[in-house]
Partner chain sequence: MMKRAAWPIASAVLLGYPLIFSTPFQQRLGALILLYAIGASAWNIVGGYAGLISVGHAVFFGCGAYGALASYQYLGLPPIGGLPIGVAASIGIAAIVGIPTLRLSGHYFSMATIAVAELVRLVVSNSEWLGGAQGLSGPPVPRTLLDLSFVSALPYYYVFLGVLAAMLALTRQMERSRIGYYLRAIHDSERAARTLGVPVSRYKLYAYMMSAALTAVAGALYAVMFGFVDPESGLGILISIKMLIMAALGGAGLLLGPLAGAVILVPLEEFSNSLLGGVGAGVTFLVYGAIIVVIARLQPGGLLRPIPGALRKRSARAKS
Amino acid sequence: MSSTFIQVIASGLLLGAVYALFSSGLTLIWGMMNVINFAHGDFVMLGMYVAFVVWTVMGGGPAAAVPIAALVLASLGIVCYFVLIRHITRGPMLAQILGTFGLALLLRYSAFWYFGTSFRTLPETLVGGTLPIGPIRIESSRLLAGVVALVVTVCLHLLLTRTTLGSRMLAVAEDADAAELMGIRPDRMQAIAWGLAAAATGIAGALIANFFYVAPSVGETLAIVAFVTVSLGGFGSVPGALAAGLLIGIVEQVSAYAIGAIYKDIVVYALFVLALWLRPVGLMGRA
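Please provide the structure of this chain alone, in the form predicted alone.
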């Protein structure tokens, strides 16, 4: 196997880890509340703008941008839950779809109004250069993003499966009424879920901003990636989102290397449709 192909695979894994991170928030919300958040990509976009503001105002890099983005987006997620989501979940599914779609438009056009339509990028010097790893060289910004994203995704899974808070959240996901009879407050757990999901998007956005353009419309592209990742991995499964994110990252990078970057999305979506045709619940989803 050539060193070039190994580098392509490594790049795909690092990119896939970031996909998995911001997709895990989407699957967490679905698993907790059976709500599909159409504003998910725009939360990632706001995380990217937080990183941009941290750099332009504070002169800080990822070390400052990542925790600030996580805090800002977690707060926004909790506010959105209490102001909007808690109310629309009492209505029909159409109200939930239109409500989160309206939230996406509000966030997107607020960003257009405040930041303008120009594409922005962070300076390469924030996380510059490449690192030699064996026979390959990896961009420092992508390596940082991939490693941090992988660690945060694993920590999110451990929080859900190995802590008391996670047990309470899963209890609410299984049966909110029964959980309330056991002294668990569903409202509080669902608000925490929205905060965690939004924090994950903020971290992902702050990491992506180091090697991707920042614009109000970028949320549309990232939302499609998130929905494909979650559908392929299985709605409600964080390990599924991780596996699907890594797989999509590899397929995307190998396709770009083998047949050209312009065709990579065709290959990804073709494999996505084929996988769901063979297993409609996704790789790790439950019927």
Second form
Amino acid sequence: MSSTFIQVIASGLLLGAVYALFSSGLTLIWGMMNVINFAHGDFVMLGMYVAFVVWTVMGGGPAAAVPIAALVLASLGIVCYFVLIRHITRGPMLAQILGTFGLALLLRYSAFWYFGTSFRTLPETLVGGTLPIGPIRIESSRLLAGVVALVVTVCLHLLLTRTTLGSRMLAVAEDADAAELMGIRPDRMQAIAWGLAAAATGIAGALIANFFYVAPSVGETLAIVAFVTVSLGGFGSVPGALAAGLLIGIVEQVSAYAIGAIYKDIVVYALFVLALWLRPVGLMGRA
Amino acid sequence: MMKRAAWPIASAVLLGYPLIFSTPFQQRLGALILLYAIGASAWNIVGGYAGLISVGHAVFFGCGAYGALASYQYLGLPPIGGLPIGVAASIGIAAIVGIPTLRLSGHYFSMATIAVAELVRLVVSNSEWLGGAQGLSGPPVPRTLLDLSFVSALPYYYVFLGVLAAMLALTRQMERSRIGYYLRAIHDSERAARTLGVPVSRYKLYAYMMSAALTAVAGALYAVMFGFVDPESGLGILISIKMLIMAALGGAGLLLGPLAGAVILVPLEEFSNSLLGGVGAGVTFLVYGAIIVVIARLQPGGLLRPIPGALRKRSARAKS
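The form predicted in complex with its partner chain is what I want next, because the block you gave corresponds to the form predicted alone; please supply it.
Zooming out: every chain and molecule, the one shown earlier first.
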């Protein structure tokens, strides 16, 4: 294998890890409550702005931005849950789309109103340079995002499968009424799920801001990628989102390299539809 | 008594609106409300009645818009002459897309339709023949009356009103016929409908194709009025979402739901656009978002859907 090809695969993996990172929050609430969060991309956008504000106000890098973004977004997620989401989860699916899309507009245009429309970028020196690893070179900002993505995804998965809190959350996801009879409070579990999902999404945003432009409308682009990743992986499956993210990252980079950059997304969407046709519940979803 | 008076009053309001509110902005606003109502009513057939939440109807809207302007560009037809081409393309795409995706359940179907719409948008953006990222334009100067190119929005208003009336009449007919009952049965419980012998897959596909064809009509009318379409305005995800939001806000699966949604949301959006560039734009979209959130929270079935409490009161009154 030529070193160019290894480089392509490596950048595909890193990109895929980032996709997995900003999809893990979405898949968590999707699996927990069967809600598509159309405001998901805008949560990522807010995470990016947190990183931007942390840098302009305190001159801080990701070491400061990541925990702050996680805290800010977790609080926002919990507030959104109690004010809005709790009331629309019992409604029809359309009401959920309506409610979360309205939330998306509120978040997007609050950012628009406060920060303006201009595209902003963080200075490259914040997480600078490229690392030579063997025959290839990797941008350290992307490497950082990729590594954190893996850590967060593994932590979420362990939390869900190995802890009492996780079992309670899964019990609520399975059957909220039965869980309530067992003394688990569905409201509290779902609020925690929203907090966790929003925190993971905030972390993703804070890290992506190191190599991606920040603008109020950026969420729209990112949300579609997250939707595809989550449904390819199977709703509610954290490992599924990781596998799907990595797969999409590699497919995107390989097709950009082999056919041309303008065709990479076309290939991804076509393969996605094909995959759903063959496996209607995603790679790791439950039938 | 109230009900019998409602139709003539509604018709009089709709017919008289552009004569009473006769500034260009108000007439344009009226025409746009009707145009969006046409799109949302078309979506309503598959999204509302059959309960298949498509978030990719922009594909069919784009078929109509591109069909109209491509037949002007390459065949020299008046744009409206491209309508059959757009509708045919739309039905074809609906069949090709529908067969693999309609068997997906709930959210997976929605996600597949988003992906298909994005796929088509990207293909068209990279197609020289369809104008690429620049898009296609209609005749710069009207050649004949058939080009339907008017400065005033008044003629468009009445054309759109006629189309909307025809579409609603068709939908009403569908509601009362076999396909309407089948679709509502599928919406309530696909499994139960299948058990009772409803040919579920076939009727889902029929509804999808019918909705696609009517959405293409909306797209063609858009292209005729604006004389321009590009990948964003014809095939962007926002087009799909707007159809869905308007129908859901007014009441999905109700005949007049989409019109009610358009009456509320289109003016808000137009006021925002006319203020664009100022601080006003952000604020009006905040209001837009807030209205959607409040309605989803308080009236999850849409504005026109009767409140369960009120229904009970009425039937109690009927009994006494």
